[in-house]
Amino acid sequence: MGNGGIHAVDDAVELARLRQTETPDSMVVRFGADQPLPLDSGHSLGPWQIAYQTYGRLNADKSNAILVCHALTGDQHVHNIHPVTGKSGWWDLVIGPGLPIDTDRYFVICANVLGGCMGTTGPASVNPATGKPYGLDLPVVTIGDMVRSQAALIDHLGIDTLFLVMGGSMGGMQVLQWAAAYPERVFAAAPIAAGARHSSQNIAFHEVGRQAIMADPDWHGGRYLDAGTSPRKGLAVARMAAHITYMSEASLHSKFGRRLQGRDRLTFGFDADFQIESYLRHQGLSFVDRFDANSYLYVTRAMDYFDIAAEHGGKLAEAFRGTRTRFCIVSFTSDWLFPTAESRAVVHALNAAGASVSFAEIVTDRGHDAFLLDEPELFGILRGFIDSAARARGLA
């Protein structure tokens, strides 16, 4: 295939993704200018919309609803074929009939986050004031804003209390924010591979990614959609850098080592000699087909600003004081993005607040992304916690 063919494929995929921005292949709730969403920055957003998927059925008293919160590069397509990539849902190992989140028993909701690019208002959405994509004119959003938008969706669905809120990584941050901001609306919470604030190291990695995007000449100060371009190279580099943090040294060594890619000797050049180089390039290039560059800036910034204790005088326990929510905290031994120490800090704060909390550290060499992989111990822990909470909720 010549270069023209490659660009034709890229353009077709990009158009498919851009169509998801305003008219997603999922359910969407649109809030008018008379229903603005207040933001932590002091701004408000309106009109705005939130895209979501549901699985299973809501019971008569609306007590079996589970909200699944997605991670940085995820979206609402947690248990269905993705409309852009054609791939299966990102948590099909956890959600489905007979699985820990049993869709024969529970009503599962997953929404695209505020600032995203799969149907919820984000920088690629049309700014009603100009008729053009927001770009960087969209106010910066926070994890708190994301959760506030989800609460508006839950209100729209007529659900007072969520049986369970759960998610990993940035999804885990949202779980903790839900539990802190709406304790009376969360019966059980399961944050996985997450922390109550973003570390300096993680902010640093995000800044490298953002600078890679903004240094791409096709970024055009965030106005690339108006210019008919896309900072694909910068976004690909950002994804490559981030993906390294999702794995561990042991998993990288086990999966790739120093093995060469499609050759038996070094080329003494700068092509992808090693398998790990080829793998990262593939991860970067496939990512740009389904994600918006400005959304990457906004969502990483939301993670950077996350610090629950800061809103409570630096005392994390105060964020959960008096909560009746049941918690299950899970970490992984090889996760250096959100190491176990950060999960333990949350556990200690919950203990100090008198909360009901269980904690498990899973031994694995798969790194941060272990929550997305086939980890039987994780599945067993989640099943046990959910079943126990269901009995306490009267759902068993």
The other form holds:
2 protein chains.
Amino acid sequence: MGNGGIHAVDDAVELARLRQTETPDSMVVRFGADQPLPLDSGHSLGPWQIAYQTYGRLNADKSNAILVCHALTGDQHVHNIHPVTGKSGWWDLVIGPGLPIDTDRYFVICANVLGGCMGTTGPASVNPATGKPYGLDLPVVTIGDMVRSQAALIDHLGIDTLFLVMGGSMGGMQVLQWAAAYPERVFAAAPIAAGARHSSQNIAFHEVGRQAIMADPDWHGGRYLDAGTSPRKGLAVARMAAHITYMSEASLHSKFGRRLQGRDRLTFGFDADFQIESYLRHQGLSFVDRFDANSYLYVTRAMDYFDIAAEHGGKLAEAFRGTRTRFCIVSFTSDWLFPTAESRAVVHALNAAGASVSFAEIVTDRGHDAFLLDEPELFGILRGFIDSAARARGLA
Amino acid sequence: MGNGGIHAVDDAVELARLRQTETPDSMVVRFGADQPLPLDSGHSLGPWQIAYQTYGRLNADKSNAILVCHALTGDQHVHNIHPVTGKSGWWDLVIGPGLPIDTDRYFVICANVLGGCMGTTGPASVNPATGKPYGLDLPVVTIGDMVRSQAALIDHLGIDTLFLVMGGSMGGMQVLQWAAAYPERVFAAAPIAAGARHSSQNIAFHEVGRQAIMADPDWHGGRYLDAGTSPRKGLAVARMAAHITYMSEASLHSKFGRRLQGRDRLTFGFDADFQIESYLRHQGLSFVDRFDANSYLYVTRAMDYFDIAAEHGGKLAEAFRGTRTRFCIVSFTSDWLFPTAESRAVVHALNAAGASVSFAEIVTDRGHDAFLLDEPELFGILRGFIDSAARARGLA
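Next up, the form predicted together with a further copy of the same chain in place of the form predicted alone?
Full complex below, order starting with the chain above.
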């Protein structure tokens, strides 16, 4: 993103600018105003940029690239220490030497999504037209736009066909979009704990989160960076509500039950009496330190808008007609955010489209977030799928 | 509640006072400072009052009284036009001449819960010690306290034994508490869509709602009546989050799906594009016109604290040992707030206690709120249970 045209720089804007141009540890590809990104809304975005991480080495014929797509509040730091939180990569259990995504064999790419807040253009980026952060002046983006921005990155890297595109939750939506929009560029695809559309209930939870953010007076109509504030309380409430949907009733029961927090009796007050309350408050508070509230609006909206079938006359199978991509679909029994029925609908559509597809429903009580946890059955499935695809691709 | 000792009356306080002493269409029983209500917290509350409605006529030997207990955001207007919303009674489908609770045969009582905001003492009531609304100075109340206050009302009405205590959701919690605390005063009990404790997930959703309210700067630490404000946005967000839990994924899908609101295409903005968004916003906004934010804190807390087994050494059956009350337990297949497993745990405990219990799980996709809707199977079950109990009671 060019630095020209920035006037009236104050601290908040400077912070936003730094965040965009000097994201620690991430590479950034910048596209100028002459290389705008066309958006599903009809707008185009330019200049724009995409921040990404890579692991492993690209082979000579560029046939071993794996694109990992991150979830709603994830980012590109899939296999390195996170520069803000100091935590290890969010898929360190899956990616690494000897792991299902073996970095000794594959070149792994993970990019921050469009609309995000870790270096790719988002609402905290500076709007070249005003020299201030976009706020809500950034056009609303879609999963399709995210994938289009990733395709531009893949072009930049000189990669024609991705060996594998994979991800969980919103990452899985991007995988399906990749397979639908660029079938010839996706050799294999593994959407996990995902679906081809966002359900009414899922939209409802997202709307609660957005209303919580927009109800916070520190949101300032989206111009909080200009105002030098941050809608921390609203964003924390949004995160708390969402976090419940990432776990199952059973996992909450076994992890917390009705156990009390650091005391042996009820306090008859409104402090966090129960461990689950303390846990949720912590989830909310730690989230606001690493995530931008407007990005939360944009990325949740992208998920809500996602409906592959709607773009193909209501027929999901049409989105994949004639595909030669090999699919591996995985769901979890206790996932009520993307229940197995959503994955099964994708499997049926792929079958109807004559695609090569394997499907596994993993029995676990860990809910939606199981895809991020130590689930040996998931790892075994991924390993088998990837190894088989590698042989078919001549990589083994 | 006495009017003496009120100083520095401003409009907000006057409004709160009027709300407490002149609740339209409700009778009120006032207990003086010399008749305090002992609370589970160890505090006692006095003066205090309870507002209630009745329907039908008490018979000569006072053996035909039915106490209906209302849910979290319900109130005593179970079978009359609501004085604030103008809507019909919330259980008009169940209560009335010829209906399962036949007002030609039974005397029906419904009281606003302790901590509520429709005439019974709650956080908006005037604290006699200060002349201002209690706010958070009202001691935290429990389901046990609510039931104790209802027992005082029943005493006042000269009724020894209730023919039937019934209610859904938090109302069902009160039914179970009645049966555990006053077994000799409950001839029959029908808890519907309820449980003997609040689950971790349920506490989590309540905590999100409370945090949304307390994050609203118009909440003013609970002193918004003094400040002349109201945390409307926070309360609306709390209601939106809770409302999702009252419906099932299937009912949201069939009622709203991904249908758009009053237009034929996405707007690429943050207005309510989807019908489900518009519906939830309406639920939030209409709720704040009839409910007090601090009451929401108190009543959710009472539900969170509810755990009958915990008061009996962790053995739920002990709570009902030796009971002669006849029980009818009802759950709904798609209720994920109080899933059938919670009702089944109560049934098992009652069986272990040697109680008379019938149990029905009704197949419906309408979720938790099915108990408020037109569910003929529910009505048939209630009619059969009540008729049978009436014969046993010599009322038939």
